[in-house]
Amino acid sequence: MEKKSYVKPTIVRHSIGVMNKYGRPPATVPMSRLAGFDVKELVAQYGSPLYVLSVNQLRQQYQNLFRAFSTRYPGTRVAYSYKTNYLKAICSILHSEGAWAEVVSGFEYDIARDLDMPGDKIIFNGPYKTREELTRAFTEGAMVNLDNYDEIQVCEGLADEMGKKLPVGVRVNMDLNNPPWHKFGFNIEAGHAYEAVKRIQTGGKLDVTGLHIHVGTYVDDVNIYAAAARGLVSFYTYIKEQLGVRLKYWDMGGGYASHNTLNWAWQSAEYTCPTVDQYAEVICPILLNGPFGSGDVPKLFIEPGRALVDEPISMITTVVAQKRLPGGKRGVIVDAGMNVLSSVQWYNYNFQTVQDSGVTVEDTILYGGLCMNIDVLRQSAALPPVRRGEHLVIPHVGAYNISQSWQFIYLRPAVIAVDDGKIHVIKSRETRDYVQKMEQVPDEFQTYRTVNRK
């Protein structure tokens, strides 16, 4: 029998928390089944840490944000933002509800195409497209919304090797934000975004037939959205008047917010997240008052990520060691860092613990398991007691922490997707053979082996 470990006693506050509607903190309400399953079979049998898909939640995300839009706005298309988690099996999933892809990158382009998506119904946006990759998309029919002069440029110059007007869409930004998101497309306030639209224009090698605008991300006001949508309305009006333009579509986006709770707010999701229907009424009603008549109503793209994929996914992680901190305060280091979890940057994390570990809680420092001081889970958290090989759960990470983790000092963890009781394993485990395939030694850098063959 495995010895208990020792600790030495210490006097500490505990308290049992804001009851709920079962009797109990909600920390403490054991989340032993995830997705249908148990969450120590799972891990026995796929490790630790785990991220889990719940492939029926991920569709009815979809559904729902379809069903809001689609039903305010006629001509409605969803395309999802490949960057927020681009595995191809959710993306071939999303897909299969209808979704497009918006991709920002080659990378992400050649995804979209692996995966049988044709090039009408990507959307290529971002400040970097090198030539290549634009000469590719225009040939393939892709929607491309221009950033900045120099892309301008190079299309032109696109424009006259394929020897035909080619259709664009233009990426405006506003004064909506504190701080505004200036780096991306062509300012309306300070003119630039006229100045823009009338060079491509006069130019006569290229067509705009699109606007684009994207407010941000985890934007949870949708009087900044409502700001975006009369903008985009007003400044259609303008060059349509002054330049001739008729659109054929419109572009508002993505930046939605998902259900976690920002590390600087100081009330909760549950309160401050609007939902899909709320985000749909403010910006179709706007839209549809704008230049335009029954017969030629531009099609409508919004382009969400977190709002598909961050709830349907949660991690499953493992406790490490505890120890008491300096001025009292217990410290837990689990098996997840900041590595696979860089959204911890912006999100106050739930931990729900897997055994029933009773109802006093803890105030609590999450640590990760990587050997760098920063690695910082959850600057406080109310957790009921929990040991070494104790399991936790952290609901609602599917967006960025898949496509932005790196191997650092562990490596990236499987991720699994639940699909009518089936489980099947859409990222094995990597391993080391995987992460070095790419290095090599030269033979003058065998310096130590040489010596020690002397």
Ligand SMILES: Cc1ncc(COP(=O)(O)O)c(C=O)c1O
Contents of the next structure:
Amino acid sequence: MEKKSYVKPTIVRHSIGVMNKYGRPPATVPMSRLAGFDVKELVAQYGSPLYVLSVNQLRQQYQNLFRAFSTRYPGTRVAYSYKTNYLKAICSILHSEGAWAEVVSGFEYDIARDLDMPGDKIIFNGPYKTREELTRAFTEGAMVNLDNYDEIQVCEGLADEMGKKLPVGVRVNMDLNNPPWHKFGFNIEAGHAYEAVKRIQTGGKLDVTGLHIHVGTYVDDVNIYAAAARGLVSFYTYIKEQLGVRLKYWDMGGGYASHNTLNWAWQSAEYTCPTVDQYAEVICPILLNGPFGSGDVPKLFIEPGRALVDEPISMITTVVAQKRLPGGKRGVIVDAGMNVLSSVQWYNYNFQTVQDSGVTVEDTILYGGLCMNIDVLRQSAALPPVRRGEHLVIPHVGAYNISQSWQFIYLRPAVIAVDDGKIHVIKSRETRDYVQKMEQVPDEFQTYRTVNRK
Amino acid sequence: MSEIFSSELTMSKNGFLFDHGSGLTYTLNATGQFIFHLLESGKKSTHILEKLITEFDVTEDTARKDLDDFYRQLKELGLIEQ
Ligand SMILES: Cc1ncc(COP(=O)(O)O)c(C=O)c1O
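And the form predicted together with the ligand, for comparison with the form predicted alone?
Next comes the full complex, and the chain you just saw is listed first.
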């Protein structure tokens, strides 16, 4: 007798939220393969949790973004925001596609130089740059965007030392979002940006050749970029007239959204995330209307991070347990914690089953595997029944989770890259030796060992 | 283990369950419905386990764990008493 196919039995109480007037929650289509490989086999070989990069998808993300902007603003350069994910393999792939590097520390600057990015293809941002780092950046011809007066003073000192006028960019901010991003650079509305440029130009040691703005991160309202671009154009017009500034570049920063749903959003990112063409379409025409002729068009830089690397990386996790909470809700515990998925503080990630578990879903809270109460990966997700040992795939985890991960309780996972059917390990799973390599235990602290031995 | 339904329940052909006592509604998946019918007709858990492994493509170990989980769900929802 042919046996009937089997799914884990389940019963789900109907409640508000699981199904509503917008229909069912996103269907739980089993995702048995990832970048062409069987998920179970990947885990068998490389362990769980596991980050999986699709190299093809990463290249496509870059090409699409570059096309969207460069066709609308000739000469646009994409400078990849290293902090989003500075695994060397990932930076290398993006550099081979033509990306420059946007770095915010000496550490990141060194990575870019190690990967043979010449200084003049590096943009150096960030509120904290040491004198040594600035010296190296100017010597190697990097674009340095200044954030505050202390930096202006340090750079004037360097200009004296180097015996030449140094080109600098000025980072500005505007009242664009709520709450406004005032931490970085000089505010335009308050007049601080004008004061700073005036101060730099009259000092005579530095020359303002760039303007930089970064409006925020995951900014899914293209109007904010439109307002920022208009603000840059009018500010440039003013400092050109008043102070004779001639820009070589302007830099619209990053912040372009990826297909992940923010956890306070009531609609899924499928509906709310603008395309790169929509961003480019609002930004480029406004900037091209700036105060310049055909001979002195400033170069346009954009500094995308999450829009490039979020979507090409998925994480495979394994269910380790499930339980019922006192209120009746189901809890599922997986082997990855928020220490390797820090973006759970912003995103409602999708958790996709790997095996066919039927269509009956239940409202579930997903816990990470850390012995820590706040380790919740998602407060509420519609999941079919799952068992210990089964896998859940979380798509779109490439931005920030790896560079912001912290070692805690467990060893951090490996990262593999799938390229044309070939698998490369681009970061090995951590070992305890590696984690404890920098530690020393003085003998005086170990007297218990001799005591115990007696 | 003896399962007794705690209230009056009606299930439709596609697994929609109505509790006349509380007015609450539920959905059971195919395997859930199968087990539910057996429970309804008063079958013991050992019999249900046997039925599952003879009729479905599942190992005894998995079926046992899943049943255990399913009964806990039913109990949690107040649909069976032990
Ligand atoms: C100066 C600068 N540029 C670019 C980025 C990249 O941002 P995103 O990943 O949102 O594109 C950041 C990140 O916050 C940034 O601070």
